[in-house]
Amino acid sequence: MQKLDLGVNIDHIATLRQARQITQPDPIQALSILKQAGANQVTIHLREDRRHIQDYDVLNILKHSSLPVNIECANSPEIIDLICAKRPFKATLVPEKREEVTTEGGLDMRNPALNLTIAKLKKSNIKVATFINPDENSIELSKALGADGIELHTGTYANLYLALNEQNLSHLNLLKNLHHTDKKTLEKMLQDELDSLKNAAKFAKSLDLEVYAGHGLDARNLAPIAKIPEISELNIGHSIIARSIFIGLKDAIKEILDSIQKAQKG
């Protein structure tokens, strides 16, 4: 089994600052801890509406960092060409909508628009990955526009997780659709997304694409992940910052860590 990285998203660090419109907390002290704690990459996603990361967020990050930054951005030619400009090691193609919470799906990879996208980005010297759903024909036509790598979206297997594990979550909207379904309906549907991240991990390897996943883990729910064998990368944010407040961010990037060597030696 491969080394598995993990990039720790620092988004929600931000999200608290501009709650208040103040200048604390400073996303660039994160960095490092990030550092200390064997974080091997630095994530931020630079959405449209800046909700949480600014653009002074990006270029102190990639001033500062000593890690790897990873951009995570729509197809927005603003976006795009502040990360050509500033070249961090790799760019994540997202999709995005105003009025969602989180990102709620992968990347519609028949969008035209991608294909320039992609080319000006790698003219840049920029990796390129392409955040998707765990299907083949996206894994495709990512192979197929130059990029270097997916990142299968692994938000609908964490909700299932969640909506199997959990009790009394009737009033999260995004498990609105899992309220009612009982409990060998959810394991099956859980085993289904897992076989299928499996496949597409797979597929993707075959036509020598990286494999990075990420959205909805924690320590609880990435075992599985972590141990398909063709996956390098793992990306979290939420929930390493969500306990950070607990437990500092040091030990919750560590408790993750921990987590992937235990699930890899399992």
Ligand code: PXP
Contents of the next structure:
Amino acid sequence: MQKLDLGVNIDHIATLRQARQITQPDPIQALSILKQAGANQVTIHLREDRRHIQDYDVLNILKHSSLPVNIECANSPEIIDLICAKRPFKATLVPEKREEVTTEGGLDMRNPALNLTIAKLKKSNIKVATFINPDENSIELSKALGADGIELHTGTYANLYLALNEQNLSHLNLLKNLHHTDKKTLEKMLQDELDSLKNAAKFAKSLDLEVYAGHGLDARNLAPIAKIPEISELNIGHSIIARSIFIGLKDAIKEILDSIQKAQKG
Ligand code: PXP
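What's the form predicted together with pyridoxine-5'-phosphate (PXP) like, now that we've got the form predicted on its own?
Entire complex below, previous chain first.
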């Protein structure tokens, strides 16, 4: 089993700050904690609507982080230009919809504009990943357009896990009609989604792409994903920041790292 790195997505520290439009909590203060806790990467998402991370956060984080910085972004010319000028370690191209609560699905790799964007990022010496659903077509297109890696969207897996393991979820829009689905069907859907993620990881690796995964992962549900041998990096945000309210950021990261370690040993 290869080494599995952890990228910690710190957007939601900025979400809390933006709720008050003041200066605290400042995501910059998370950097040393990520490092001490043993995280391998800082991940931030500069959204077009700037709902959490701001342009000045990008500049500050790039200036002060001793860990590699992975910037998630939509294929927006203004943001791509900023990223090309500032040269983070990696850019992860994601789909974005203004009205969504969070990134809802994988990138549509058939978008002809992606070709130029990936070429531009590569020319600036930035590693490029595409955030995609686990399907062969998206993987082949990512390879053909010159991406270095893919990040598999684990959101469907995480929602199915939640629907199976928690009660009283009918108020959650995120789960759409999953709460009307019986247990047996949910178990099959979860297994099918896990199989798709495993097959996608294997196929991507066979094309010599690096394979990452993320979205909706937490200490409880990550084990089957962490066991997929081709995956070399998980990006986890919401669950870590949520847990850190109660136990602190350092321990929240350590909890995730422990779960990864246990999964890989088990
Ligand atoms: N990976 C990508 C590409 C994402 O867009 C996000 C959410 O910003 C994450 C990982 C982290 O997802 P979560 O916050 O659900 O852990």
